[in-house]
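First, one chain by itself: the form predicted alone, in structure tokens.
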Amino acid sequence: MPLDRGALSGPAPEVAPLLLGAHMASTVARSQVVVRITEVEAYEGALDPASHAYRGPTKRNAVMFSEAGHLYCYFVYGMHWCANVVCGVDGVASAVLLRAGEVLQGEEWVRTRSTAAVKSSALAGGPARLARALGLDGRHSGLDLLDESSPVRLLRLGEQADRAEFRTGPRVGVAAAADIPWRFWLPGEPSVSAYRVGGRKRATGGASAGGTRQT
């Protein structure tokens, strides 16, 4: 599918399947890494209790309210960065979490960033590993993924053949709105997450999510 900002301007649950099979490229720190996306999750702002933007805009989630096609990175549990593609219309928060992928190019660079010796199929398996594979952190949040001069870019969306047989189910580790089937993945891909229900509890007693939930 040709890369078009308009294709990303729909609600997150509609955009998410388009990102299955998409190619994300990074030239961060002079490395060249390309990852093919195999698993994603949709988050729908004010309509979604599991979204960072459920209670409105903050300094942290401001990028989610920007134009479709921007990169939103957030830090979770004081350890990991996670990457999202902003979608929807400008001024309304909506984003798709990139949960897993297959490293197509630059495996040698990815292994220098990995904290453990893992199989090639697991190098970008899980949202934290995917973001780390691409070298992403908070400095890259807000980048325009459709700008040819950006160091992080969506090179192409998924082809129809890539996502014709995609699966859907509940999001991984989410405590709020846990039954909504807004996780999308390509079957048979070894990088895709094993499903895990539930989440952590905040110190205040409110619900939080497991490892990667948006809050």
Contents of the next structure:
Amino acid sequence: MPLDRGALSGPAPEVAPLLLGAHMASTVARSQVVVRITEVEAYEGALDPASHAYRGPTKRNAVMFSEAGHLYCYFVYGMHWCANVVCGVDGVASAVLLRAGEVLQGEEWVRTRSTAAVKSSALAGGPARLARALGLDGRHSGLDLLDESSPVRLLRLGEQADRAEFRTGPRVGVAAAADIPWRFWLPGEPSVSAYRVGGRKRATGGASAGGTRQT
DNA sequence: TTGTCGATTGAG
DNA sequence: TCAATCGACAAT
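Can you swap the form predicted alone for the form predicted in complex with the DNA?
Complete assembly follows, chain above in first position.
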């Protein structure tokens, strides 16, 4: 199936697996970086308490309500940017968070953007590192990823992942709606996140029922 | 206007 | 295990 706007115009949980194995190509800041997407999470608007758009449109999340195929970047924890692909129909908030990827091209560019010396497999492992690998921040939010002239593009250079080839599970770091299995990943990929239970630790000393999990 | 908290990461 | 660090949003 081609990765056109029509394919992206469905609910986020249905679009998310289509993005596995697809590619993000960035020419931001004259770099040439290509990342193969290995892990994503779906976020719906009004029905999803974990979504930025749960409480309706705001200045920050306005892009989530736009036409499918656009890029939504947001700032978290005072230092990190994360990148989403907007999906669904125009006017309805829906997006897929890009959580991890494999750097196929431009590793030297990515390393100049990295602060720590990390393994190649971890250069785009984690949503903030993936966004940083591609050089993305708030300036790029709203870009049309399907426009050939865009500095950031969503492509499919190879075959689409087969239904049987991906796994699903609860979203990482999400406290609300933790029972919904809207994380999708390709098994066996070293860039895929270890699972972390959502929710903030409290001063009352609540036990973290956490741990890590993979595959 | 103020205070709280977050779709995270990296160091200790 | 926890600090870093700041924008968005809910509560004054």
